[in-house]
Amino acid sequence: MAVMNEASRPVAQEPSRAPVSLLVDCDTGIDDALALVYLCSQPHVELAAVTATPGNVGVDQVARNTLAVLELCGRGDVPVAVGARAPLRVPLVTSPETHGPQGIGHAELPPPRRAPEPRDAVGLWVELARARPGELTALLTAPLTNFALALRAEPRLPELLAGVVIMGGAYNHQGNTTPTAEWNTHVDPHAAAEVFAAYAGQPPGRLPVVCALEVTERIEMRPEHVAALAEAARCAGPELVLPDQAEGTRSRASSPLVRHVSDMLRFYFEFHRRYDQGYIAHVHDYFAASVAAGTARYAARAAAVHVETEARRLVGTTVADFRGLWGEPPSARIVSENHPEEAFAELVSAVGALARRLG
């Protein structure tokens, strides 16, 4: 009988507010937008750049959403660049039923005043990583297309980056796109396979931290969290997003930030209810952002990861070998434990404070 390798035992991480500089790659739908809002609330977090990958919506809409969210948060200074326009080898599939036609639910954000950077996302990643070796942590909340292309362009990225946090995959959990596959990995399985192959055998501290469905689906946002956010923002009245209200009811919160976040989340609540998950929202990307920001308490286990790219019904399925049965070195640290109550206390406090500052 195989015995768990010492290296695969869970390793706990405690929260820290040490300064961190992030390169963020996203496909800005609702939970990506919430992740960006949260990162903008953190004084110790530098957003070095945000890049757009197609996924929840097409890449041009991703870029518009990203720019609009950053400007809403008073961060119009953050560079935003467009990357790939399609997955590496398969056609692009988007998710308007999950995030809405524009990717941000019922929210109607003011059009961004800026255009994306003229530089390609991959070139920007490589340029920044080379200019700031050991300083930048990558946060990837989208299909891994751009990151795979960046690794092709600069194979030394695992050594140049300070760390990597990935939202994606499902290891001991049902998929949310097929019975076994999570959305981000399913959209571009070949990119995910290339990324994990590139990290195989790296020192433990350089392995990507993977926030998969077994932990991100524990981060269930509920109407009471939206109400608490409005209260923390000192809105003029209560913010009630309730299951018996008509779908598409618009927020009247006195804080523009709370109003737009509420309108995004209402759509997400409605989607989850439509698929028999309750009037909740799994805010996957917020949790990954809190891991990258250092503000989450969690534990992770090292494993060799396989991403299925061939078997038709299993495309995008991720498998983790925690026990070394394949005889392959680890290629990721997979989060095995998190703390939802702490996560929401942090989110409400931080975003509420940001909303107060913005007025």
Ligand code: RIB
Given for the second form:
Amino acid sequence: MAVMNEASRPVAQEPSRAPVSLLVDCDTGIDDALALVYLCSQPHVELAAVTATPGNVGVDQVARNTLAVLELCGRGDVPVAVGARAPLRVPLVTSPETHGPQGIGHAELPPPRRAPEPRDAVGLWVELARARPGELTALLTAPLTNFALALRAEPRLPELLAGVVIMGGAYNHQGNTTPTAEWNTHVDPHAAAEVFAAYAGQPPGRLPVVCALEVTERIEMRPEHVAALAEAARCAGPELVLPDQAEGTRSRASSPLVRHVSDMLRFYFEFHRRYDQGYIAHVHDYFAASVAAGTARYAARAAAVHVETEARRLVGTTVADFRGLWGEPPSARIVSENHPEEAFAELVSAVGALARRLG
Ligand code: RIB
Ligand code: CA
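Okay, that one was the form predicted alone. Can I see the form predicted together with this ligand too?
Starting with the chain above, the whole complex follows.
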């Protein structure tokens, strides 16, 4: 029997509105879009750049969705760049059944007026991190391909970044892509393995804060949250997204932002129902964005993380050693406690206010 070391203890984090500058990498899909909308609603959050990784949809569609969502929120100023076009080693698998063929559910966003930056996302990450040492927090809500490539290009990233928040993995929790693997780590398991290896042994305050399925599936959006959002936006009438309505029914909300968010989420509700999870939507990336923005209350525990890349049935599976049984230093701080009702109160209030500002 291995020596049972003392398990790492949860460290609590209280909410804050202190200024935050983010580098975001996403695979804009529905919950990535909601995360971006939320971040645009936060005056204390600077979006230094948003970069695209293939995942939910192909990378060009990710970039188009990201540009369109930012413009919808009045943020056509934020640079968007494309990086990797496929995972490091395995073929790209996308998930049109989860996020829709275009990745944003039933929403039909106005085509973006801008194109992505001509420069590569990875070079942009490295340049900004070197130019602003200690200032930028990384938020990763996609497979970790671009982040792994950035760490290869600049191994000092853990020292140069102010912090890292990752949506990814499932620790002692059922996977959502295979019985044991979560989508982001399954799409690019080698990138995830490289990222955690790069952070192993870093000082605790620099370790990535990891929002995994055991806590992100608690952020379960329901139709009443969409109704509350429309009310907070002072829409002309109630926003009813109901399970007995025809699939694909389009919103007629008076606020364009609420209308498009409602059309995205309806698709997500229909997907979760189709897979016996109820007429709900796990908005994983919104929770990770609230952690990165500093507005979430949570607790996290240090652990050494392993990402399986070889065993065929277990590829992408993440395992956390909270007790030091492997004799390896921690490589992550895994969120172990969050507060869904607070998260939704924050989302409705913040995005409702943004919708009012946008008109
Ligand atoms: O497993 C959930 C994650 O996979 C989220 O980031 C979602 O957008 C998908 O990318
Ligand atoms: Ca995502």
